[in-house]
Amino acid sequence: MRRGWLIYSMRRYFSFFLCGLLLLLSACQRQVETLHLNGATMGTTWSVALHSLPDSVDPVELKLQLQAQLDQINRLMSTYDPDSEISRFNAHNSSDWFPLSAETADVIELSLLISRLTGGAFDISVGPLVELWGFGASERRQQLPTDEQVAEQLAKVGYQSLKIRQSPAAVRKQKPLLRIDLSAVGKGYAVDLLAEMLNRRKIGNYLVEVGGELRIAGKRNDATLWKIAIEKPLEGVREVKTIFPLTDIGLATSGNYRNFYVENGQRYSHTIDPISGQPIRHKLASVTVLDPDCARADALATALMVLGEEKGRILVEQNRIAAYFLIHQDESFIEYSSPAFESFLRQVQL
């Protein structure tokens, strides 16, 4: 089990193959030899790829600043730290308003927005069900949960029982036992914060990654778009399925093909439907979402994996979400790109 953040309804085992990590040089920047900054955060890793820096930016200091930003997010939102804001709120069995930092309030507000948009397919309070089915921090039980046990945990879940305000920032729960976990949106949010730090320092060509979630800007040093490869959603296999040329966008992917178990011939996925309380059983293998905000892409990718290929397709087409599906069909996969996804690819290549 990874240390750091309790893994919500999805663990990100999706792998990106990044092609050509050199960045376009500008006249006001000095060349550096493909600078890679990296470290650990949220039970996973982070990395930033750079090829040029303004003269005023020291790479050693920049790495320290990026790490400090990530450490601050972890201090606020980690469910493993008993002193974090989230942990203290989870232990706060009262319906009174609980004061929050602006950062945590922003992430909760976005999460509730995605919950409403997806009809509850995304729910930051789903943790009790993830634990019940053996995909949380606790050791998996020897027997499958009963319907009664599922119903008992469902009673503790529900984004509708969570209220947020921004001025002053605070959150409240209407169910005393309600607990929240932001790990299905937190990595995307961290990516956005790092990207904004680079933007403020006039670094215009970069690739930021936290736990597999990405945000990219500008172009490579040969003036071409970044090329992001999508992995085949196969158990025990690491192969490229397709490659997309991208720039100035956030990207997140969710999949259900690495973390599962088989009981009595039935496959149980780690992706839990917050409404039914059951592991998903559809044919959608992985979802990639493009959005200017990586946090939003992160949450939407999770929600679409819960919804599946049919309901997910309706959602992305009705709401102009840029999404790419890989769907199981016998021994191969069907690809589906939403109209917004296809439109974005055409625009960046003009």
Ligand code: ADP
Given for the second form:
Amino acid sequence: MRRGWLIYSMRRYFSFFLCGLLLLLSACQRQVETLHLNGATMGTTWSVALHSLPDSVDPVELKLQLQAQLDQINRLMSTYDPDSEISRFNAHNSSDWFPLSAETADVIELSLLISRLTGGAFDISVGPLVELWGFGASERRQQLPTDEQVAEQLAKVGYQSLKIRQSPAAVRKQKPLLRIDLSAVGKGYAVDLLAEMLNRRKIGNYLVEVGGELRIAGKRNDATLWKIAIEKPLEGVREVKTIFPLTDIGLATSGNYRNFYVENGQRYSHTIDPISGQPIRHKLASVTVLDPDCARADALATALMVLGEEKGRILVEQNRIAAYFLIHQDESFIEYSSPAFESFLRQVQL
Ligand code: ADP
Ligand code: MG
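Switch from the form predicted alone to the form predicted in complex with the named molecule and print that structure.
What follows is the entire complex, opening with the chain shown before.
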């Protein structure tokens, strides 16, 4: 019997929550003038909080430039746009080289690197399984997939069948039905491009956010560190679990508490294990990764969600990844901070 289809897709509200919280936190400090710019992109929202804007920069112009940059990334990488570069590559059922923009090639190259680092936990060719489990662009199926259907889609998946080259940038697939889905890394990449635009304009104190992924630089106007809130990973609840003072870093969070459905009492998450072909099922509720490169933080956060708390811990400790886990325990959570995460926090507070 079909019962209890529930979907929570509240990611877009996270940014409002975050901005609200930041405003609240700044309000506790000396009153400062902060410029907030925001808009919509990638099915979610973006926002930029700026302190110390150089006189030469016009805020209205800057907002248009930031939005134009995001629109350009969408035109290249959105799987919701049938004319995007990625959609055209997905529809190209041949193993010939397919010419690409340098931007898309960079994101694919980084993604393949993270796939190798995580033993395939992160895989941008997982799209057919995302669709099968009801989290893609097409309408959700009425029934859960059968093992045969999972095996059929699994046969189309595998980052090892994807080859990338630079100058001239091009990609090729060795399986004709392989498709790419950059949802788990695209928002982080967009954050990096916006941050670089601000750096080029000599804007030194900022917070950039796209769909909850962040990059921050410098300090707030009152010379205190930016304070970043990590939510409790609970459905339908907006509560702060912890607040970290941070500077000069990218930050990405993945969780299984925003985008999932429940069928027969079982939770199905939008993060798929590309090895088993199944949505993840373990006690890890959310992962936050710090990295100067937000795209890398974004991809790693998703990969760690796939690996789960035990394998995830081994990976972050062996590779000095700065990660913070919230793990379900009874009705509450336990926290885990990797040694690299702890040492980053100690450093910024010096
Ligand atoms: P969010 O979009 O909520 O920030 P993520 O960054 O973790 O979450 O990305 C989740 C999206 O990534 C899914 O909706 C799906 O499209 C895709 N995805 C799911 N599993 C994987 C995986 N193992 N590797 C790469 N991408 C994945
Ligand atoms: Mg991600």
